[in-house]
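In structure tokens, one chain follows: the form predicted alone.
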Amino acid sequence: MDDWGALYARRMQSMIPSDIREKMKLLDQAQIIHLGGGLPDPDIFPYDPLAEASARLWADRSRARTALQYAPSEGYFPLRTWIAGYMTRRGVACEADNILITNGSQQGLDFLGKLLLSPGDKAAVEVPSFIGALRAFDAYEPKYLGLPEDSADWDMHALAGAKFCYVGPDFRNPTGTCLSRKDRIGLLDLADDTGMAILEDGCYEQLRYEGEDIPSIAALAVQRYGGIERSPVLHTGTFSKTIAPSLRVGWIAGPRDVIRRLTLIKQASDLATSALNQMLLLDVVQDHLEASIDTARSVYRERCGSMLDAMERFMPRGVSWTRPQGGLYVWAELPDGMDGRALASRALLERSVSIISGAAFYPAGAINVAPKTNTFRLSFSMIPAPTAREGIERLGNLILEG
């Protein structure tokens, strides 16, 4: 076979790379200070936790013979009874039935594109936005609305017509900032007006430093239509900032209804997420999540203040930067004129500094928006403060040079 381009499906030309798993190979060489990355810290995984869960598991044979055989579609029962637990814990009271497990919050996203989209329907997604939710969506090949972080600039009728808005709310990818109480309320009026869904990606919200818990859009909403059953918000959830990534255990919420049909997605793509992993995390979170939390929010509090105090001393007059409170992200804004990408290209090049432009985060041809080519991304959840320090001077000089 000479040209395997021509038997690619039209789906795979709005397929491109992330610029984020593009870096991560870089990660061995460690002579570069990754201040893009955003990976959770394995120093601080729950390692004696999940060692003696196994210990457990394999010393019940009844126990080890479950969790080798394939699970369930929907999700290993015991844990989604848990996670609805959680669930209701937050305000969105609801049952196992609401819950699909999924490999990881990112097998979700993909799975509520396939659900919701087909070629040409109109998605609207926050801008900028997740890289992840972007090529999820990508292979449904939507056309993308652009939802400002500005709730001042929001438009109705710019979004009649989408299937769902997308939103991180809670110390978003990339910004790092949040959605205000009043905003999430806004967008469940939006959801009202437009007839559209929302999909709430809720990888961060416990990992807020500072400040109050503002209830999620899900919740927000079980209280305004009286239970999840009529909720417009389709919510995702993950462990993957809390215990560790490579369970790849995530979870969507949402009216049974929307889960069954879900399932059926589930049951075509991979049949099941893996028992084994569903089993150690639902040992571990049952009495070792809080602590856990506990430990991510400390360490990434003192980062974070790091990289902001660094920011304060090293960048050049002209350069603005969010604040957040929680998360793991600080966006950038150059002055006018200087290209975040070219930026990005010369700090890995001549600095031997890894950040990522922003431009990468917003999506391709959206229809009211344009990217903001002067922004770019830092990280600092693998970042101790002397590293910190030492890259943010570096990319302060380079830009003073411009």
Ligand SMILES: Cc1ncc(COP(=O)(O)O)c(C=O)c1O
The other form holds:
Amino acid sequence: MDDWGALYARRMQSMIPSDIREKMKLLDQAQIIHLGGGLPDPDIFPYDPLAEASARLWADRSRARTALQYAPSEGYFPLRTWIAGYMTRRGVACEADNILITNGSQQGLDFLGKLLLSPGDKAAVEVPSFIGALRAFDAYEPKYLGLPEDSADWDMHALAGAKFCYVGPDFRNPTGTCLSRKDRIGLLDLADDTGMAILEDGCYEQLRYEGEDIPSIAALAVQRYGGIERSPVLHTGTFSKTIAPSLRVGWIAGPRDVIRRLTLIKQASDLATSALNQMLLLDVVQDHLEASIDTARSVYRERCGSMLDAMERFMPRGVSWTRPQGGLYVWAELPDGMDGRALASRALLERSVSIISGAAFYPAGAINVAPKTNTFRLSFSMIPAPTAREGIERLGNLILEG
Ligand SMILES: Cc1ncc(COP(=O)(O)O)c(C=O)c1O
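Instead of the form predicted alone shown above, give the structure for the form predicted together with the named molecule, please.
Following is the full complex, with the preceding chain placed first.
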């Protein structure tokens, strides 16, 4: 074949490599300080509980048979039941039929794009937005509308015709900021007025280090509509940041008719998520989720604090940044005229510091927003205090030199 390019489907034109995945290829280069990526810290994975769960499973031939068999496409029923209980405790009263297990919440985002978008449909996304969500939606060729950061600028006419609005209301990737309770309610009002769905990405909702929990939009919708069945919210969840990402277990919670449709997509896509991983995960979350969350919170809280301290100390005047109360990210804005992409490449080449330029987090060709090119994202998840200090000092000096 001389020209594979001539055979590729049109959607491949919009599928571009992610800056972050490219940078992850550099992870093994010891001299580089990685301030950009947001991988969970492997030091906090629950190794012993997983080993014990695994030993229990192999010792019981009947459970082992289930673990090595295809799982139902909807997911392993006891895990769906457990997740429904967990969602109910978080204010989203629901049952196993309201839950579809996915291969991480990334697969959930892909399925939601597949469920709701035909080429040319309008999709509203917060700006800046999680790159993985944008890349998943890109494949369905939407026209993007940016949901402005300031809710005073939200306008139902501007969002008219959007199929959905995608938001990560807790410690959003990439900015680390939260939607206030008032704005969550405002978004439900917008959904009411426009008829769009809300896709709520709950990836970081358990990682709060300071301040009061805010109910999820899914929980506020259940209150407003008297139950999940009439809710316009489809909520994605994951165990990647609280247990371990390699198990690839996430979920979508929503009205049961929608979950039934999504199950058809799951079936066609990969039949089912690994039964083995779902069973191990269920065993671990039943007894250890709270402890894992506590460990994650205390490690990341401290790292967040040391990165913010280093920013105070070494960032030159004119640079501003967010002060997250949870999650894994800090978002910074350079003085006007400076470019985040140029800074990212110079930081890597000249100072061996890796950061992610902010422009990558904006949807391509959005109708109503231009990327803020003077921005970059940092993550503190894997960075102990002395490394954060060293990396931020190098970065601050580079910015100062201009
Ligand atoms: C906001 C957000 N949503 C979803 C995901 C996907 O995570 P997973 O597929 O591991 O559940 C990530 C991963 O970093 C994320 O940052």
